[in-house]
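The chain below stands alone and is given in structure tokens; this is the form predicted alone.
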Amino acid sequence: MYGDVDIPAEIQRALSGFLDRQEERLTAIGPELAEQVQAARDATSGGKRLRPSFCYWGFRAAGGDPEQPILTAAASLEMLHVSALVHDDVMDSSDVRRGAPSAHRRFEALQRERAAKSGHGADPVGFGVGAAILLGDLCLIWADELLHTSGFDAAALARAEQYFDAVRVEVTAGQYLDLLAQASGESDMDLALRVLRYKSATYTIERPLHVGAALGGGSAELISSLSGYGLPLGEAFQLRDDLLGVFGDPAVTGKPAGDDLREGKRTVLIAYAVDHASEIQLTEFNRLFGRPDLDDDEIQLLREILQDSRAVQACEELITDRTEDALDALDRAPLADDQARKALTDLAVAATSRVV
């Protein structure tokens, strides 16, 4: 909890109430659709709630009245996040999300059970992918509906719409750049930095701040100053996430150890290592990186190359520099609420020094 409100609990309450209404709506079409709603319920449970938190404190930074339905509006960004995660897991063929089967694996298992009982039926793998794509699409639609039925007046929603539209375009563009980077089989620092910005930095911090500030009636000067804080902090956040994807504890992160190495994610960490590794290290790296059958010893060898090439140190230095830039910008920002300044400072630390 940051500041005077339990944001995760309030976001969960808003999401649960919204999905209750959606379940009535969908099961009226057919009881089979309860599977989609239940998958959405599970996918929206837990998580760090960073995007709604930044939205809420962007609203408070603009002098917004916390008695207004800001937390319901902020929940729309969590629903958008779930949409992106479901689609991301399909594209990456990820088996696990937050310590549980990813959505496509969940639907695959359901179809396998049905086929086993009936003795016939569609291919479970194909069904799982298709059902997960539809779940991601539903969550994207629901994100828009959540914002527009949150209870804000038309003027406030009109101010926020441009930023909500922007974040959906940017995260989709960033996702395509990420897909392209992996498909290329090459590590390019410029492309890795653009993925970092558009798949994560704008989407995780900058645009949620903008949506909240716009709902609160924030000035153009405030919106600009929040970019000065949000963009570098968002980049630091993703750099930390990339390190955790390689070195994180599975019991804490909820994902298998070294999953990003098996998937061949072309991050800034990897681009730096490729640029600075020795010829021998690079030969070993290219032999192993992106192989889905990597064993623990091979993952450890890749980790050592990342350490020895100073890629890890370089990312840690970037995290420190960008976090300092963000906090400097926050100090200068014309925030209307001192509690918002304190909460955003705490969030900066939590987002960049976390272990999950």
The other form holds:
There are 2 protein chains.
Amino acid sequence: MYGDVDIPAEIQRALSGFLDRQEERLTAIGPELAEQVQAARDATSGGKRLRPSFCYWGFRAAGGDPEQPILTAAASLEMLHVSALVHDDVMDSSDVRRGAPSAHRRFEALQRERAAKSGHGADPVGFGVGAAILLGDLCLIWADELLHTSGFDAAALARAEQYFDAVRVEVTAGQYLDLLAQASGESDMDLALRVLRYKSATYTIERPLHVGAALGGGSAELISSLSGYGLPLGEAFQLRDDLLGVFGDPAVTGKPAGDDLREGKRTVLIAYAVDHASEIQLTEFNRLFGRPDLDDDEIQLLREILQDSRAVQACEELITDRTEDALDALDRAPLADDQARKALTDLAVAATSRVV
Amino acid sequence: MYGDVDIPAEIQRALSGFLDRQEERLTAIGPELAEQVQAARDATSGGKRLRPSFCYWGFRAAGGDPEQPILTAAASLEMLHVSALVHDDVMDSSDVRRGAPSAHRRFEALQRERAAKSGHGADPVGFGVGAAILLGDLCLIWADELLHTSGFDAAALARAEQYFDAVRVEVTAGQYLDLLAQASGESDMDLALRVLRYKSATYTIERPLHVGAALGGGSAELISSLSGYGLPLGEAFQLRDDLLGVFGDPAVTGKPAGDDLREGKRTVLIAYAVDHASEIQLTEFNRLFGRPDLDDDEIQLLREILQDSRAVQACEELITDRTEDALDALDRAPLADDQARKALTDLAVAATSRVV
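Form predicted alone already given; the form predicted in complex with another copy of the chain follows:
Full assembly next; the chain just shown is listed first.
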């Protein structure tokens, strides 16, 4: 909870109510569609609700009236996030998301069960992938519907739309850069930094602030000053997330320890290590990085290379610098509301500190 | 061309102009994104532009002013269609679309070439699937952006949005029913009829008419009467398409002969045959249907079973009946424009005749 409103609870309520209405509409087409709605319910449960929180406080920072349906509109960013996660898990063949089976694995299990019961039916893996692609599509469509049926008037929605269009396209573009980075088989700091920005930074913090501020009628000056806070903070957030992907506690991250090392995710952390490792370290690194069958000792060895090459320290310094830049920009930003300033300060810490 | 406007040329112009602007925006994020825009250009080229045509004539039927940007708005339905095709080809593992490699195969070839040139890089198949998922996402986002940046005023857009939301959700729901039908390994007439309706009929004809009519300020009575024309015609259209998938000339369909038989598509045609085949026919049918390696003789044998079980005749009769129902409803519909009546009559023939 930040400030005077329990954002996670309100977002959960908005998402549940919306999905109740979608369930009515979809099961009228076919009772089978309840499976998709249930998958959407599970995929939109939990999580830190960071994007809606930034949207809410962007709105308040612009002097928006909290009696307006800002939390319904903000829920659209959570729905968009879930769409991206579901498709991302298909693309990465990830088995686990937030400690539960990823969407495509869930549908795969459903189909396996159905085939076992009926004695026929084929290809549960293909079914799982197809059903998850459709779930991601539904969530992408619903993100838009949540925003434009939120109850804001047409003028407010028209102001927000350009930012909502931007964030949807940017995150998809960032995903494509990420896919290229993974497929290239080598580390490239420039590409890793662009993935950091578009796959995560703008989409997690800057754009949600913009959508909220635009709904609240914020000036061009305010919106620009929110970029000064949101962009560096978004990068710090993702750098922290990259460190957690390698060093994080599975109980906190909801993913197996060292999962990003097995997946071979070419993050800024990894690009730095590759650029600065000794020849011996690099040979060892290249031998192990991205192997799906890494054991605990090998994970530990890779972690040591990331420490010894000073990649971890470099990322920690970047996080500190970027967070300070964000807070300095926040100090100078013409916010309409002191509670928003306080909440955005708290959120900066929450999004980048070691234990999130 | 129908009536006084060259719809395919205008739609092509709207799509090209929109993609020019998107290319500027995306290549500012990374020059690599030009690959996605080029794939979108190719995927949105050609085709019969049926959906935008119905949208345009729905608008005119409502008395909409042709000076309004209806053809830009109508292009959104073509973009939505391309999104569905790209994701559908991934789900079906289809290699070919409109005589060219499907999007995922195209990206796969691109990655294979890149890896060969650089000497490293991995998994072209996975890259192709991931890149095509993202292309479909971009087209889904762009469909919405095309509509709400088309130039219509906020009131017109607000009227159209509910129909645009409906069509996006319906086609995704229809795809899920289709996926279930394919995975079930058996034919079910009820399920095949629902796939026919939602995966194709509402989305090809009824909803495009509704989006156009709503933009044009059509009454509830007009919109309802357009359903009386659009729904049966949409079903007739898809039944024709199902017949073409089995009996069509590859030069016309852009797909290999009998492709739907190799894919094992469980259409209404197939459900009818399974319900009415003799025991001997059924045994033969089950042995061959859905085998990817069917040769010409086996394709011919399956076609004969579809003929002899009278499934083909039943589909032809359904097409005739549904098209007549549609034209009767059109006669009674309170259209604001005689040219629209003439064009919708011509489109009914074009969408369901044997040579389309």
